[in-house]
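What follows is a single chain, given as structure tokens, in the form predicted on its own.
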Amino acid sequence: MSTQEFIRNIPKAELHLHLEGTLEPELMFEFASRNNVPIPYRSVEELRQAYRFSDLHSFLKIYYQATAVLLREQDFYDLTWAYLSKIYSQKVRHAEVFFDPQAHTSRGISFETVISGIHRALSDGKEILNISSRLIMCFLRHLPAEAAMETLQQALPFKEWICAVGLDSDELGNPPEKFGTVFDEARKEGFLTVAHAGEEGPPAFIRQAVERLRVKRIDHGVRCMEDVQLVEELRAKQIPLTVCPLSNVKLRVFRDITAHIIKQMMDASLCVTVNSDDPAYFGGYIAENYMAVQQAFHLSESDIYTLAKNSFHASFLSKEEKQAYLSELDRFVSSHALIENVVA
């Protein structure tokens, strides 16, 4: 078995991922004409070529104009199906997904309509797929705390539906401890909690995370190698970091793949994940991500076995769902006796 066979079928978690960040140009199209909505594009290939983005910002931009496409529960459901279908076939047995409800509140989209999609199709996932999940609502950081704690009560009526808030869009000028009070009464609510932090932000920002809003694991995280204490913090108390190193290329954190710091955390015993954020924006799923880092710091099977073992860890899952997941990792890593004394 080849090293990308390998990558492909190795049994993992995916922690880090934005629903509405899966719109393929075709089905962004499939959409907007069973929609009737106008979309300022004239084919696929013209939509692909604007996915060059300098920086977070200029990524939301169209991130959020695709979004407008999404008007009925079945438009979820269909966008939502298509993810699970395209991670079955890269072996991914469990995803934690992000979505963004007030990217379609705004619009005059209802909560219900929304989340009710995405759970039909996760549900389905489970019993046709067997790829179980949890679901993570985040807040729009470049809007208002007040809005994320209207967000907040709109969803309580669905709160058996969904497991973690969390905290996403422009990290710049938007620090974690705006939204303390919110993360607050999610967590009096039941809500585990979650936060992008420490991607365009200072490490600051990740401690806010962990200090004001209390979460259970950090996405992105990748400056907090610029902070010695931070990293000891981090690794003391193996607070996971969810990292999706396509994604830090495409919006220029890091000049290239090589230039990435995901090796240097990993040699410092950080709980690192590997994800994809926004495939349909950023140049490949989980299994592209994991190759292209594979690629760029020669990674040995130990080291994406142990990759692959972390996002089962940092998962949301419980004690045994963990354990019989790491239990089928183990037997694939046996089976194929790629990995000497990795597996006790």
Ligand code: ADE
Contents of the next structure:
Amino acid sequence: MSTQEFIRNIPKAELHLHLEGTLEPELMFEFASRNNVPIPYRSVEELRQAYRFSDLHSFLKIYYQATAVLLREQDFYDLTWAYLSKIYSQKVRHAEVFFDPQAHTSRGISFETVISGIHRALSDGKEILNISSRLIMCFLRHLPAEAAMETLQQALPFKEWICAVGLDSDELGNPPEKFGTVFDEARKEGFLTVAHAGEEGPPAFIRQAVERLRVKRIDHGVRCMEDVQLVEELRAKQIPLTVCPLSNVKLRVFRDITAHIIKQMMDASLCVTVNSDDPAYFGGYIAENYMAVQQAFHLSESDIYTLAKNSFHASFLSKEEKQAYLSELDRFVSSHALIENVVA
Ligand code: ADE
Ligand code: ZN
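Now that you have shown the form predicted on its own, what about the form predicted together with the named molecule?
First the chain shown before, then all remaining chains and molecules of the complex.
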């Protein structure tokens, strides 16, 4: 089995994925046509040409624009289902996915329409593809905290379907502490918490997310490496970091994949996971992210195994569910080693 096949077939969890970021150009054109929504591109190729970003902000402009084609419950179902079908072939056994309700409610789409379509697809994902999942509702941090609080209220009737709240969108100028009260309220309602921090923002934002928002995971967090004390805290507490290598290159956090800091994070014994963020825009789903890092840093199969193990440990699954996936992972790795020995 080649390393590529090993990466593709190893059981893994995805923990950092924006459903709106899985909107492939082909699907965008399909939705635009069936919903009669004009889009300012003549072809799939022209649209792909527009995917050249200088930073997070330049990407988000296109990302929010694209959501205009999503109108009906079925659109949210189809979007989510397309993602699940894709990751099924990459051996993602469990997915914890973000959605941005405010990107839709601000356009007059009801919260219920959005979440019903997503939830129905995730349920079918479990039933038909045997992929388990959790849903994480993100607040858009470029909007006021009051808008996030309103969104939290809208979510309460659907509490059973949402496992955690998160924080995304433009990081610079929007520190985690801006949402301290909203996250306090969310935790009171029983939601777990995560936050994007240290993607473009400074290490201080990571510390705020941990201390003020009491997050269970940091999304991205790559800039933690600028603060030795912070690295030590994240390591000691084993707070997981959901790293998205291809995203960081596309959004120019790093010059290219060889300049990425992920190997240093792994070497510092941080709980690192590999994820895809917005795969329709960044040139790859989870397996392509693993492969990019493997090739850049010559990761061994044992490193890949560690990353996959971390992905289940860092998930919001129950202890028993984690154990079941970790056993499946171990069975895969042992049978792989057995086959390799026979071949050798
Ligand atoms: N929303 C979608 N992708 C994002 C990212 N990489 N950072 C912040 N917000 C996002
Ligand atoms: Zn993200």
